[in-house]
Amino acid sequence: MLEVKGLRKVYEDTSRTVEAIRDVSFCVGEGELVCIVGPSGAGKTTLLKCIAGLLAPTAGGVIVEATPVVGPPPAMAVVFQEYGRSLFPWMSVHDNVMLPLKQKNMPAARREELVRDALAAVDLKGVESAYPWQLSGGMQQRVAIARAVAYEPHVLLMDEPFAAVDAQTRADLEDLIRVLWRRLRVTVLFVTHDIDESVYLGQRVMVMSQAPTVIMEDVAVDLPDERTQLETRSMARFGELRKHIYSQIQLAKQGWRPPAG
């Protein structure tokens, strides 16, 4: 479904050159939920923007459904961390969710059905006429998720989407993502700085090095498919995975580089 091949990104201006991503390659299969973690400044958001077609790589490339990415792919949706900036405050919840659907050539009745179903899926039925500024932070992020779901993406990218909400809301949203992922069978690439979150959500966790970035390790999360906040996080295996990924990130902070050759 998604392939990243030798991706490199260098930022250049008149005063300096910064190599943000050196060499990143990986694949995500259809219907997988894969998380990416790494130290602060590891280039996680840069990588996601390149995958989303919002930023051109310096070298290498991205392929989605066998098609090279040269701009935002039509079958992809993105949920950003800053939900307050991604929602238009002068538009109702209904109109915010409807907005990207207007680009699709489909009957108006079908668009309305998608908006209605998406809001129901994120437990926001009945707030269609409200405005984002009238909602809590968690509810605003649900609107952003509903907008992505209504678009019927094949690939969903999420860039630290729960970083700005409180712990209880975050747990609820994590469970919501797993429910939507299973129901919609969408391929999800989820970037987070939270190790526990990555282990709880993902089937795999890719650990990124410090910039210039490479993938240090692709960790298989061998936890039961059915997960709950209390039981899953209490498992010995959850703790082992968390400890291992934490140790890898500490190595990254100490300047780990791949062996020569």
Given for the second form:
Amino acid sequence: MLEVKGLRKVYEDTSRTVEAIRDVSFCVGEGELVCIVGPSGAGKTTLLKCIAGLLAPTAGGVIVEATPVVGPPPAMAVVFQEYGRSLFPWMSVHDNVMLPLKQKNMPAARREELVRDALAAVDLKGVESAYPWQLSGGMQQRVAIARAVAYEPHVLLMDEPFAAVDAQTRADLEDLIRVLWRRLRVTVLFVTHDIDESVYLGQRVMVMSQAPTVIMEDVAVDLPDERTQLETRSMARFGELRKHIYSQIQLAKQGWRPPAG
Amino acid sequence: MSALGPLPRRIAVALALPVTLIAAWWITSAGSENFYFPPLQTIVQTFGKLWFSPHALSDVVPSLWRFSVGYLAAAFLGIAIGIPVGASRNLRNVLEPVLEFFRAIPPPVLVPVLILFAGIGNEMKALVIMFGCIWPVLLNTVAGVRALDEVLAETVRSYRIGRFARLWHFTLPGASPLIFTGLRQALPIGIILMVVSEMFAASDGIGFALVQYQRTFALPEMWSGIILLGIIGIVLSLIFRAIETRLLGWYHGLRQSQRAG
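Same protein, different state: after the form predicted on its own, show the form predicted in complex with its partner chain.
Expanding to the full complex; the earlier chain stays at the top.
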């Protein structure tokens, strides 16, 4: 479904070169929900932009649905961290969700239906005509998620989407992602710096090292599929996974990395 | 800042100084024997006779026509050139020295030159107005396109939004606050150049009429023409503000919500 092979990214300008990603390879199966967690400065956003086709890798590559990524793939949607900057402030909520659909060849009635359903799916009704900046941060991020959902992607990339909302809203949005993922059977790659969030959301958690980034470990999350904030987070297994990933991140921060090969 | 008072209060505040000044002029000039500074009452009477007559149209209409053509051409060209220049660093590097040079030329000096190949007709005047008005529009459009939000640009790319939709739904509205700043700066420049170009070589127009009155020592008429120009300036700026409020409502709302948050 989604394959990253030997991806390397070096930023070069006249004065210096920075190796952001050294060598990252992994696969995400169809319909999987995989979290990528790493310390700040782990090149998470760089990796995600390479996968999204927004940034060209220095070496290696990304394959989505058997097609090498050279630009943004058609069946992919990205939700960015900065909801305030990823929504068009001059457009209503409705028009924000509608704009990408206008690029798709489909009857107008179908577009309207997709917008309506997507806004309903993220619990946003009655704000269609509002401007994004008239809404709270959590609601704005819901609009961005609705826009991604309406686009009917096969792959949904999320770049620390809840890093800028308050804790309560964040828990609600995490549950929303689980619900949408299960209902839409979409493949989700979720980047975060929050260990708890990665364990709570993911079927797998990939732990990144510090830049130049490699993957430290690919952790399978063997928690039941039905997850609730209250019960899942108080399970003994949740604590173990959390502790394990936490210690990996600590190692990453100290500069430890897995032996090459 | 204190809350804005009710509307009548605001109107009273806005009108207080103009009314005082007019009253002071009226009183101090009443019964004036000075040839150069006739009583305001005489000027007002002349104003009514002169500019509310059908004859006045033969001066006012050509002036406003030249202004409109020159200003709108400058607006169109300034935006049309500014967008690609703002989007491309290479284009900026090539064009910037040339633009700076042309911008440094005071537009009125072009009048004698333009007379040579554009004659003394409307084309010459519209060209002079256009040449003066284009710079603030062009430079502000360039700045506006450069300041477009990066996250929003990536959103546009990742949803594979086409060239035309990108221009219409992203570039133009995103740059519009600065484009309007440029258009507002160009407004008085256009009026000045309208008058100046008509003073040089013309057979009609407000500028032409003013010079005629001055040469024939028709002082009340001359003063009334100056007042007319002031009124035209205010009316144009009111029309401009009405259009701006309509198109940039989102921007002012966004700014207000950012200040409040």
